[in-house]
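The chain below stands alone and is given in structure tokens; this is the form predicted on its own.
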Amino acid sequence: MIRTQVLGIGSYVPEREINNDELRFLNEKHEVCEQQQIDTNDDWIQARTGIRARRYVPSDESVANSDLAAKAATSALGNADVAPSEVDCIIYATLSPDVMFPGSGVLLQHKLGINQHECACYDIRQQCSGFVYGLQMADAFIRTGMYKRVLLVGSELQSHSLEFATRGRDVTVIFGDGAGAFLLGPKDTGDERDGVIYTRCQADGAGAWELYLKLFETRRAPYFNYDASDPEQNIDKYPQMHGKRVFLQAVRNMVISTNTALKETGMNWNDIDWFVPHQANLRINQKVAEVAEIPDHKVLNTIEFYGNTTAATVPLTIDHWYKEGRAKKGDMILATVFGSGFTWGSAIFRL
């Protein structure tokens, strides 16, 4: 039986670390100002999100989203000892692509030197759920024999789209830049608990306007037009979130999704080495673990160090703890995500 195997993992975060104390003094160019720009502080941020720091790319326009993705992908390929030329499919999950079109998948392909006609490139836009959605796609492609080496990447460059003012603080304090990647391929095995064991993705468009970024609205002519000096107009260029509603829906659906994954596979927490939730908010993850009765010592988080890197959080978290020696090849992982859309899902796989 052909099953999907994780061949390699990798991640990348920019060098610049922005702690909570520094964040409140930054302007939109990420320069440290003498006057505080955002009415917040370390205690306020940690109490609401659990975040202590996040990473930002340089603000000199020298780094694109696909540059982060290329570094994470290169790391994953090296971990698998696979040459870029062997990749025949790229699945790129992001909410912050380099440009509106073409998709960032082809830009990544070119940067990796995969200049072959046989490599397909898919871009998916499921925001914080993008990695699990992409894993489900990759699993289907590999099991049917369509592709042999699928590079699944979640990458985000969000620091350039945040509002460095008190009005935008609920969103601005959360997000960071970073990328994570898996290289996936086929394995002929009769072991039903090997490789990718389970994926399930869901959505509810009724929650679409609880967390969104308009910026480009194709019903408008031009797509985006605003008076930068008018706060009522320029709000459309920044992400908007109804935090309490997102929090409640995230906890509810992540708990149900996690419990459903265990029920449908006949597994329990004795079978799972690590629970890796999407890193949106440490308080969400703690509540999910409490309600779903997940052993605390099996929960892996990195939001304290990196903030919310959206589509990158699951592979970035796994690779972080893999490099630290905590997560190991062969470990059984249950990952659950929730994001804008609303979208959510769970996956169980052996690392």
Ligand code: UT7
Contents of the next structure:
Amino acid sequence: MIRTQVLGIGSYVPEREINNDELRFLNEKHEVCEQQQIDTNDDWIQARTGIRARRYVPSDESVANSDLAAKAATSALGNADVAPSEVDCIIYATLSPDVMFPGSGVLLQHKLGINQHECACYDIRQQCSGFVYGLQMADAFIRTGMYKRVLLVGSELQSHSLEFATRGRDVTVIFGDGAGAFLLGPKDTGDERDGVIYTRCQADGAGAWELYLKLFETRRAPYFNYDASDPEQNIDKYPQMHGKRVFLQAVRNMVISTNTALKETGMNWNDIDWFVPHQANLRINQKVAEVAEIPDHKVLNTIEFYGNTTAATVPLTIDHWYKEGRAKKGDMILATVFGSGFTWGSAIFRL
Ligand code: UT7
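Requested next: the structure of the form predicted together with the ligand (the form predicted on its own having been shown above).
Now the complete complex, all chains and molecules, led by this one.
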């Protein structure tokens, strides 16, 4: 039976590290000002989110989201020892694409020099859940024989769309830039606990306006009609979040999703090496671990180093701990995500 294998993993984060103390002095060009720009502080951020730092791309227009994706993808291809020319499908998950259209998948394909005749390029959204949604797609494509080398990328460049003022502080302190990638392919095996074992994706559009970034609305004419530099008018330019409501929904649905994944596969925590939750807030992950009775030593987090990198959090966290020697090829992983939409889901796979 054909099953989907993880052939390679990779990630990339920009070099510039912004700690919580520096963050409050940044303006929207990420210059360090003498005057504090955001009324926040290290104690609040660490206590409420667990975040100590995040990475930002340079603000000189030299780096696009697809550049972060290309670096993560190159590292995953190298890890799998597969040439870019062998990739026949790209699935690109992001909420911060290079431009409105075309999608970032084709831009990545071009940057990697992948043959234009033999590679389908998909762009998916699903925000913080993009990676698990993409894994489900990749798994279906591979098991049906549609594609043989699927490059699944979660990549975000969020630092240029955040509000560097007290009004947006709840959101601004959380997000960072980064990318992670998996290369996936088929393997003929009778082992039901090999490769991708389980994926389940869910959504509830009733929560759509709990966490969103409008930027424009196509129902309007003109569809973009505010002075983007005027704080009285430009709220649509920035992500908006009802943090407490998102927090509660995240904990609830991540617990249910995780427990359902175990129940439907007949597995328990003895079968799982690592729980990799989405990295939105350390307190969410601690609460999920407590309620779902997940052994603490099996939880992998990276939020303290990178903040919330949305679609990139799961592959970035796995690759971070793989490079540190904690997660290893062959380990069994249960990943659970939750984000804007609302969207959420879980996946169980062997690394
Ligand atoms: O990735 C997608 C999913 N996203 C999430 O899962 C995020 C979920 N939500 C959260 O992580 C949390 O709700 C936040 C970290 C965003 C906020 O933490 P909170 O404990 O829910 O704080 P809060 O929004 O209830 O605000 C408490 C206080 C308020 O002040 P008052 O009204 O009590 O005087 C806020 O204005 O903290 C204030 N506050 C801040 N203070 C310093 C909000 N943000 C900040 C800040 N620095 N950055």
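Whichever C-alpha set is largest while still superposing within 1.5 Å between the two forms counts as the rigid core. These numbers come from a predicted model, not from an experiment. Only residues modelled in both forms are compared. Residue numbers count along the first chain shown, from 1.
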Practice problem: Only counting residues present in both forms, give the runs of 3 or more in a row whose C-alpha shift is 2 Å or more between the two forms, core aligned. | Solution: 227 to 232
